[in-house]
Amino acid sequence: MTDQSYQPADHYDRVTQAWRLLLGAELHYGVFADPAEPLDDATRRLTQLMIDGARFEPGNRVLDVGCGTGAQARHNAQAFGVDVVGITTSGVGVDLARELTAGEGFTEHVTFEQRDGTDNEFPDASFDRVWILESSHLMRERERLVSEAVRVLRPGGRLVWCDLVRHRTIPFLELRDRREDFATLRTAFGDARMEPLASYQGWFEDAGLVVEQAEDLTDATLPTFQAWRDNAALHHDEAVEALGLDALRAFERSADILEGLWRDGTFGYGLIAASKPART
C-alpha cells in the first residue's frame, strides 16, 4: 500500500537552499577520480557520465525528472542546443530554478514545472531524451516512474538514470537495532527507499527499453561523504541559519552513516543508459 501522507516536496522545500552549500551547486553525488579532488569536479564527472549516456543532439526535447535547481538543465541547453523541461514536486525548487535560469538568460530553452514524475501528464512520445538524476529513491512508485518516463519518450529516444541503490536486503533485527540511524537519514534526506540496480534494469527492459549500460559506481562515489562533511564545516554558520543546528547535525551524522553503509556493502550507486527502439 502506498503511503499517501509522504510528500517528497515538503522535504525539498525545506532543504533546497541549504543543500546548495552542503552538496554543491549540482546537488548530487560525485564520481571521484581521486578522493582528494574537489567535490565540484566530481559532481561534474557524474553529470558527464549522464551526458555520455544521453547522446544529445541539437534540437532534442529533454525531460529532466526531479530537476532540483536546474543546474544540469541549464548546462545541457547551453552546451548541446537542446530544449529542457525540468519537473519537480517542490514549489520552492521550481521557483529557485526559474530564478537562476532567468539570471543566466536561458529561459527560451529551459523551463520548469511543478509536476509528479510518476504521473507527469505530458503527451505520449513528446520527448527525445529523459534524464532522471537522483530522484527515484524518494518516489514510492518506482515502476510508475519508469512507465511514465518510457511513455513520453519518442521511438529512437534515449533515457539516462542514476541514483542510490541497495546491494543487500537488511534483516529485520538489523533494522530494529539501527532504527536511530535510519531515522537520522530520514531527517536529513527524506523518506528514501533504495532498490537494487538490477531491479531498475528489469523495470526499464520490461517497459520496452534496451538497456545499453548498467554501471555500479559505488566505489567512485564513496568520497562524496567526506566532501559533504568538509562543506558542513566550511559553511557551518550559513547552514545553521538555513536549516537549524539540529538538522545540520543530522546531516553530518547522516554522512557518517551513509559512508558506513557504502563500506559494508548495503548501499551504493548506479547508472543506467537505455534506448527506445525506433518504429519499423
Ligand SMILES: C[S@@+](CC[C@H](N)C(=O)[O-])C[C@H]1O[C@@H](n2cnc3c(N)ncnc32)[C@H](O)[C@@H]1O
Contents of the next structure:
Amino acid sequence: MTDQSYQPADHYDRVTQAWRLLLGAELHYGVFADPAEPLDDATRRLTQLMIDGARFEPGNRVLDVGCGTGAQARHNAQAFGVDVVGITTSGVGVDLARELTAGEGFTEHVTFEQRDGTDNEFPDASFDRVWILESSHLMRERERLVSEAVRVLRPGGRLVWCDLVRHRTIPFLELRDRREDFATLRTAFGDARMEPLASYQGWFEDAGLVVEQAEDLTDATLPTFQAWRDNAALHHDEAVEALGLDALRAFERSADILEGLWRDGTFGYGLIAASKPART
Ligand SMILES: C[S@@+](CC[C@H](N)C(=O)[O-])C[C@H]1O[C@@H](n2cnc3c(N)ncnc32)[C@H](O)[C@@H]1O
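To complete the pair, please output the form predicted in complex with this ligand; the form predicted on its own was given just before.
The complete assembly is shown below, putting the previous chain first.
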C-alpha cells in the first residue's frame, strides 16, 4: 500500500528544514571573525566574501552551479538586480527551489534547471557571472566543472568559487586505518572528494581565467564544527524526528571527524575570485 500523504517535496522540505537547524539558515560553512559569534553571522560572512568577489552589476546573468534550494540565487537576485539560473543534479532540489522561489515571488529573475555542472549544455559565453558555492567537492570530474564554467562565462565576466580543500595527500595506510571515519563522512554528507586550493587555482588559470584572489579560510571556518554540535544538542528532538537518530549521530560524529581533519592539517576551506580577460 502506498502512503497517499507522502509527497517527496514535503519530505525534502522537512529534511532540509532539519539541516537548517543543524547547519544554520544558509546551508554551508561559516567564516568566523570570532569563534563565539552566531553561526548565521558566520555563514553570511562566507556568502558576503563570494558576493565581494563576484562584483555583481544590475542585469548580470548569473549561473549558480550546485544551487541547493536556491537561497543564494534568490538573495543575489533580490539584493543586486541580477538574473540567476541555478542548476543542480537533484530533481527534488529543483522542485523545492522552484517552490520556494515562487513563494517569494522571484520567478521572473530566478530559474532552476536540472543540469550537471560538469556538462551544463549552455551556449558559450552566455553568462556574466559564475557562482560555485560548496558544490565542487561533490563532482568527480573537477576539471570538466572548471572548463564548463569558464566556457559559459563571457569575456570580461567573473567567477567565484569556494569549497572544502585538501592540504595534504593522505597515505593509503592512513586511509585504511581511518576508513570508518571516511565512511561516516560519506553517510552524513555524501560522496565527497577534496582537492588542494592550488589545484583549483591552476585549473582556473589553465582554462584562461586570471585568479585575483585565492584565500585559505581554514582557520576562519574551524569554529563551524562546534556550532554544528551546539545546534545538534539544541535541536536534538526535531532533528531525530526528521532525519532519524542514526543520521543525527553520523552528523555529530562527522563534526568531530572534520574538526580533527581541520586541526591536523588534512582538510580546510578555500575561496577563489577570478576574471575572464575581455577580448581585445
Ligand atoms: C552542499 S550543497 C550546496 C548548495 C548551495 N550552493 C548552498 O551553499 O546552499 C551542494 C549542491 O551541489 C549539487 N550538485 C552535486 N553534484 C552536482 C553536479 N554534478 N552538477 C550540479 N550540481 C551538483 C547538489 O545537488 C547540491 O544542490
